[in-house]
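A lone chain, given as structure tokens: the form predicted on its own.
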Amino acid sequence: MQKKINGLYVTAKGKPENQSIVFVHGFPYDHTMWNFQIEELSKKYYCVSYDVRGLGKSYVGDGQYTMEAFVWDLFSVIEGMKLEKPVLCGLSMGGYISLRAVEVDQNRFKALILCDTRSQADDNEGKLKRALAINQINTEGLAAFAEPFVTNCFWNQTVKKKAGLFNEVLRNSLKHNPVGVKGGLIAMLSRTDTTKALKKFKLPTLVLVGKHDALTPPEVMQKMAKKIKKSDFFVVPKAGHMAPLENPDFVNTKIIKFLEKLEG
């Protein structure tokens, strides 16, 4: 199924009167990068995923975008699916999206699963790297930025050994309106320090992480995951930054368990 909400562009898998799963994706992606989980876990959970404003099929507009843009546009999805209680997903930016929404209403979720993602703000280097980011896009166009960034999201193996995942993922990137990709990384850029609310955070949280991600190391995410009471940590061997196109099958067995300890 698939339909518009609030511009969006969402799609549902699965039964409807199932637990349900939202699904965020990464920057610059779309809500495909999550096929591999979502073809496994619709068996039993209704699974929505949606492109994240400004990339995929999702509307486009000035690309002015802002972080709590982005979590009010997650709350239009989960009001407009009618869902009750989801388990919110997200990976690298669906991470930060994910975290914020949870300190802005966690008695909307059920659960929380992170991956490839953490709590900080851009430091002020990483702030100069965004601001250089969409620089380059302006000047050079959006390949020159996007070929390397997805390339140093994968482990150098993945790039090597599944060259036909890699080179898809890389062509879906490069289809992207260059002003959505902008205001993806104005977005980042605009984010808040989640970090000090983690101990607030009552949601039974799955934190997973690629053993050689090279944008959030394992040791960034396991720190983090300390601070959350009710997590489980895990590093993901054969990934990196994206942990679960590179290594599906372990990355959908930790959830898939994450998910049946919550029905007790």
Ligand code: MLT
The other form holds:
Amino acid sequence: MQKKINGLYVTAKGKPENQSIVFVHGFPYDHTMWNFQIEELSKKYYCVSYDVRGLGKSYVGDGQYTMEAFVWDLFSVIEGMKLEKPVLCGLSMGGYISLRAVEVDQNRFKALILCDTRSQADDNEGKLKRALAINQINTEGLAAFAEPFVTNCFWNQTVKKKAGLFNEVLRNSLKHNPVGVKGGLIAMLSRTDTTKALKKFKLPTLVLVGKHDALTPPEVMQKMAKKIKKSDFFVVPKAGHMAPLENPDFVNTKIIKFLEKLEG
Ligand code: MLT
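If the one shown is the form predicted on its own, what is the structure of the form predicted together with the named molecule?
Up next: the whole complex, starting with the chain shown before.
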């Protein structure tokens, strides 16, 4: 099932009466990055995913986005799909959205899954890199920015051994409207830091990170996991920053075990 909610392209698979899971993708990707998880999990769960505004088939508008607006969008998807206490699952930028959403109102959710993300806001170096990226898109075009960025998101062995998968993701990332991609960069560089909120999180939380994640490395995510009371932490072998795509079998097994534990 596909529909538009608040200008956002939303898809769902599975039975609506089952426990729902909302998947929030990373940057500069779209909802299809969760296909391997949704294929498997939709047998038992109602899997909802959507394109974050500015990316994929969602509304682009003027590109003036904030992380807060991304959170309101997430809430509008949950309300529009009439989901009751979904499990929230976000990767990287999707994790920033999820962390802030839980900080705003954790009562809306049953549990949290964080993949390859961090609670810290961008530091000065990070902000300057985003500024250069926006400039590069303006002066050289989207591909000049996206090709090296997307390549760095994957473990180098995935790029070599799963070239078909990598090329497909790269091709997809070049299809976005550059205005939307720049809007995402601005939203990320101006996001707040959610680290202090972690100790208030009461949700059962699964934290997963690719062993070779160069953007949000295992040490960073382990520290974050330790600050969340009810967290389980796992390093995903044979994966970089795109762990759910690079090693879906391992990630799916961990998610299924986590979800089964929730059912008690
Ligand atoms: C992502 O995968 O969402 C991005 O790498 C996040 C970021 O650039 O901070």
